[in-house]
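Coming up is one lone chain in structure tokens, specifically the form predicted on its own.
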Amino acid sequence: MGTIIQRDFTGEAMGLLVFIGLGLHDEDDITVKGLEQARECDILFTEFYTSHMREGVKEELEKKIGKEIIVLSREDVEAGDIILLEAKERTVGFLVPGDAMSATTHVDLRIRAEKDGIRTRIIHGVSIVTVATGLLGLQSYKFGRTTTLPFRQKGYFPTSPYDVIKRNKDIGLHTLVLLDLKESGETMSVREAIDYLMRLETTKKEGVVTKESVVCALGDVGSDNPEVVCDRMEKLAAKKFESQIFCLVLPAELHFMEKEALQVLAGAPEDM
């Protein structure tokens, strides 16, 4: 059964734009309160550009919900012209990976949304940021700002990840670091980003990140066996992963029981 259109005292109907967060890795991390807002849409978007999920996410979800699921491009939800045109008399849920919230471009729809008189709901996922702290032991207050680490193109090799990771360390912060990927479903490796680090670090010369400096390393997070390892950036580099999609930490000044939540569980140097 559709949900019944709602009107204001004027008559005009009144819709409704629901971003619901997925969670990390596979269709069961969506919560119980979003399932059943999920149910209760007239129509379903989702979008696996900001970050993809386990293969096959998409099928399994319309399964568990009952209803068929429309992927947008990146360029569909930036214009955002398509959910917004049905959210004016409808139900609309916008099913994102992770939290709902933690795109700009998400947040940038829900903006639009309100000034066009569509009512908006959030309904909150598991996020990169609260579960990367968590594998790791580390204090989630000691962390500064994210930074993102893009794919190389010619005439394109932004220095601003060197600069966040410089600004967090001089005042004692961790640093996360989100490796890029593309809708076409390739993503960053481990190897990738450390080289990417290593160049920056021949660009700029501050001696932020070095071969001995400590980085750790999390992948298929979300899953019932995520990798979780911490060493020395060279090697590091030099591991093979079985995971896909990785996100980096590079942790500054530790706590004494953050040194040793590291080094129990994600096998850091004892040296470190």
Second form
Protein chains: 2
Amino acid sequence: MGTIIQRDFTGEAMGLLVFIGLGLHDEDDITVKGLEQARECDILFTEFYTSHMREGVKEELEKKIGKEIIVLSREDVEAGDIILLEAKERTVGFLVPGDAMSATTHVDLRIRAEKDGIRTRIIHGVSIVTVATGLLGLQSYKFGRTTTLPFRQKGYFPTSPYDVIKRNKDIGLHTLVLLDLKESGETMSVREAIDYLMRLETTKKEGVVTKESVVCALGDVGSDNPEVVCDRMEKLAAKKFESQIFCLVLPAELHFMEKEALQVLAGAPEDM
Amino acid sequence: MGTIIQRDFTGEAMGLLVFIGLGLHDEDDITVKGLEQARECDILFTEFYTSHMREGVKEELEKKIGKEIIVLSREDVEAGDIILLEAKERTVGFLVPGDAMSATTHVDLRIRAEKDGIRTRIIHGVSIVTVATGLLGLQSYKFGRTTTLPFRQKGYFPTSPYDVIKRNKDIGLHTLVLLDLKESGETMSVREAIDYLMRLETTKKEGVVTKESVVCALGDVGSDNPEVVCDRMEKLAAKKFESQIFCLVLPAELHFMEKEALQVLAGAPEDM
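To complete the pair, please output the form predicted in complex with a further copy of the same chain; the form predicted on its own was given just before.
After this comes the whole thing, all chains and molecules, with the earlier chain placed first.
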């Protein structure tokens, strides 16, 4: 790869903002290209507020890249100024867990940079959608909109996840359901998630989920040993998992090959 | 990474089949983990029949990995025996362009391996769906089923791509349209693709595409300098592209932020 600092015809340095996807689990889930590009950046930022990456991944990346990485808060990323100001004249790398561009905030940041005359580049990473579909043997085009189950707080009990699952299911699409993450790193448990969904069913009564519904749970995705389980909701709620579960998949109607995949790859019930 | 040859309790060697995604453009689009895993495999296979990767990528990968890579034909992969036989007792790496598991054939191969008692592992790669959405600033959950436009041959003029685009559009989903690839590496041109779609419209008359429809074209994705263009169909058909275009995106109804993204990132018309 050549040098990436460019100058315009007046001799002024032109800024560059590179979004680099980190993939899902550890410091080795970045692409070779992403790693090389990170080494060429003048300054590196990252955010981990949406991430389930392994603990210590920042320190390991700093060792591999040979540069310090500055962790930004959600507020910093949403405001964007810290990144955009640096990218005016220098080459800034923004290391993003998962794929580089799946969050609306990041797309917005890229649009603002381009409007400011800052060149942008994307070095893509592996996305949770790709990984969840791949591990379960489902087809990616059969996934609808993704939703997140938030922690329940006093007076905060959104019903939108239920509506998303219903709309997807009505048109034959599976739903990837991300489980909320606290800043402490604590994730919602599968039991809590299923309680949440069943409570929504009790309220809305639209027949989206029952105790008998088949659900998939995924943990440690991207690691050498991901946990991939598919069972009826009632059984899954009672199960003890070996890893921290990141997401559920609620399948819509299954193609026969998808059914076989869930049985062979995720231990789905034979009689489903 | 530890050694990956395992033995069961009888002391017999257990086979392992690792699907390793290569990403989209060149030898550096593999993840660091994928590269390390490939180095540990006893034998490496690949297929390039669905791929637009840069020429010479196999040779560059062989240099990086330090091992020979055997290229399989579509028939070999579909039959699967060559891979499964080797994976009975050895560690086999199957290098797959793009993500590792997006083709049904590959999911099928994995299911057969597991049923045969061969352990499988996936090291995911970047998928075209992630990249196309990311480059255009669109939301991945707003993509419906992907379709491919095949080369027209005497008596072969499938209308299914039109039906897929219509079904997606009806429910507000964008369509990724892959352009067919000959074994010689030749891709269908954008003009041919648009002619194909307009001809289907003339036949079916369901108002899915018009000369005024906004379409995106993507070339050299995954490279340092991807070509990303969005314009009305008529204009796009007349355009001279700098690179080989791999795919089109036919957007459904756009969120205002998606509209701005297409204007800033892909030069979409201001009045769309």
